[in-house]
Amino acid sequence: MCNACNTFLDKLIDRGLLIETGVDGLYGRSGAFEDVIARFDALITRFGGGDGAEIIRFPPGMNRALFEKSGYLKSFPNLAGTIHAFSGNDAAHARLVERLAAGDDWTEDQRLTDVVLAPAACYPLYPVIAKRGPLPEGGRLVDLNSYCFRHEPSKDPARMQMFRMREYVRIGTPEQVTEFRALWLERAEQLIGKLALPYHLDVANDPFFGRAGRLLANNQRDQRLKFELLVPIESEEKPTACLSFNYHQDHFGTLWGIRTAADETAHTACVGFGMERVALALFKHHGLDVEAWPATVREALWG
């Protein structure tokens, strides 16, 4: 065992939970540390999988036109991540490979492609249920789980730059949506509870980008549209957001065009679960050895 490692990521990367790439928030994982969330995934659908949600599941990129339509880059320009791809001639690549040898930039015929990484789990999502034409009467409930990316390097291993989010998205009338946030509000104190974790439900705001951003915040957290349950990982004075739960009001439904039964805009709410910020809390609570985990830990994810 590494007798220097001061932090908490050291110690995960000496155990071997997580693996280094040499990029900040980047890494590898154990197959003890995806089995742990692939036991909490199943927690996750004990709860919720009786509530007759559609499946679906998107990979990690999405349509670049719609990603642009979405509003992403207006609110969060320095989070987004584009994928770009080479479009030069062999001229092109004779610079390219040469310019690669002497460690001097080699990406001016790199062009972006009409694919870039999702921000969230339910990006993708709103446009597809658009496209289907009107809710039926009960609206929408939609299971999502997906790689997500967010450009915000980190040595916190809870600010992972490429990381799963498992989602439930209601898609309906403004009562069937807060109804909804109101129970996962509810069911997620029971199930973090299962995991003997500390944790607070606190107002919460997304990170807006710039002064017109702090305004969003601001009506944001006074309308409390966003609630976190906050659980200490890397500090106890700023814990980190390992669930969220969102009230979209009408924004996505006025975007995509998404009418209910009764054609009115459709509201959208969704709760978020942080997938290996639950597994790190799980691992900084009860130690780095889950056959040393507290009995009724171990009986909430392994049965």
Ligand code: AMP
The other form holds:
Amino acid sequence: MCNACNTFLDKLIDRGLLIETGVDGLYGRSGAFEDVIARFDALITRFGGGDGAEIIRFPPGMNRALFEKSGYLKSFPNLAGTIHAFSGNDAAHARLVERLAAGDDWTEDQRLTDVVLAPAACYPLYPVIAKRGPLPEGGRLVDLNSYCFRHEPSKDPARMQMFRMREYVRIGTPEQVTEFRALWLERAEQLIGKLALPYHLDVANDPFFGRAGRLLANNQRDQRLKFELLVPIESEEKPTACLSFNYHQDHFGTLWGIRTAADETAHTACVGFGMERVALALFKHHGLDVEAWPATVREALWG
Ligand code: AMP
Ligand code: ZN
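Next up, can you give the form predicted together with this ligand of this protein, since the form predicted on its own came first?
Next comes the full complex, and the chain you just saw is listed first.
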């Protein structure tokens, strides 16, 4: 038993479920932790796998030019992660090594590459769908899962810098898309019910940056464009969003020029599952030993 374990994070690390790297929000995961994630992933598929979604897996890096066009930097410049690489000559290399050894800033010759880190699993998808031309009659439904990056270092284990997001994304007419979101709001309650987690659903907003961002956040709330399924993890007063249900209206359809079969601007929505957050919620509420979890929960995951 860990005597100095004051926080949930300490306990997770002491137990070996998460492995410290020296950076807040960046952890290794144990086999036991990964098994829970894999089982939860399979449970999601049991709920959504019958819908005929196209499965696509993108790497955690995305095309920088497309990311620049996506508008992410307008809304969340503080969260974005960009990948740089050395671009200098021999002399610049010698300078780098010298500065590194001296503990000085060595980044002078680091240049942006063509790759940035994906902030959400669905960001690389929209341009791909647009490129295919008009949507089929029934629109499209895509199943995604990716590591995502957000620069929000924190001691809260549920606020990671690198985490996985499983998503279903619906692209089609406003009716198709709103129906999809309503369906998943209903399914999510059944799904989390199977995991015996305390939760509530609430209207939410994204953390838009700056003063102008407050307006965007209010607008998103007023229009009820984002819902979250929240579970207390780090705090009872401020429960953690474990699932998100986003209706983007025609935002991405207009931006990327995605057209419906009837040649109207497509609407989009996505449901996002925070894989680590759900695993952490399970460890928080049912204990660090999965063998001791309630039989119904074990059945839902390993049954
Ligand atoms: P969002 O795009 O912010 O709605 O995020 C989608 C889902 O990803 C959320 O419902 C969370 O479960 C998860 N998520 C978002 N940010 C983080 C984070 N910093 N660490 C872990 N999971 C996160
Ligand atoms: Zn999404």
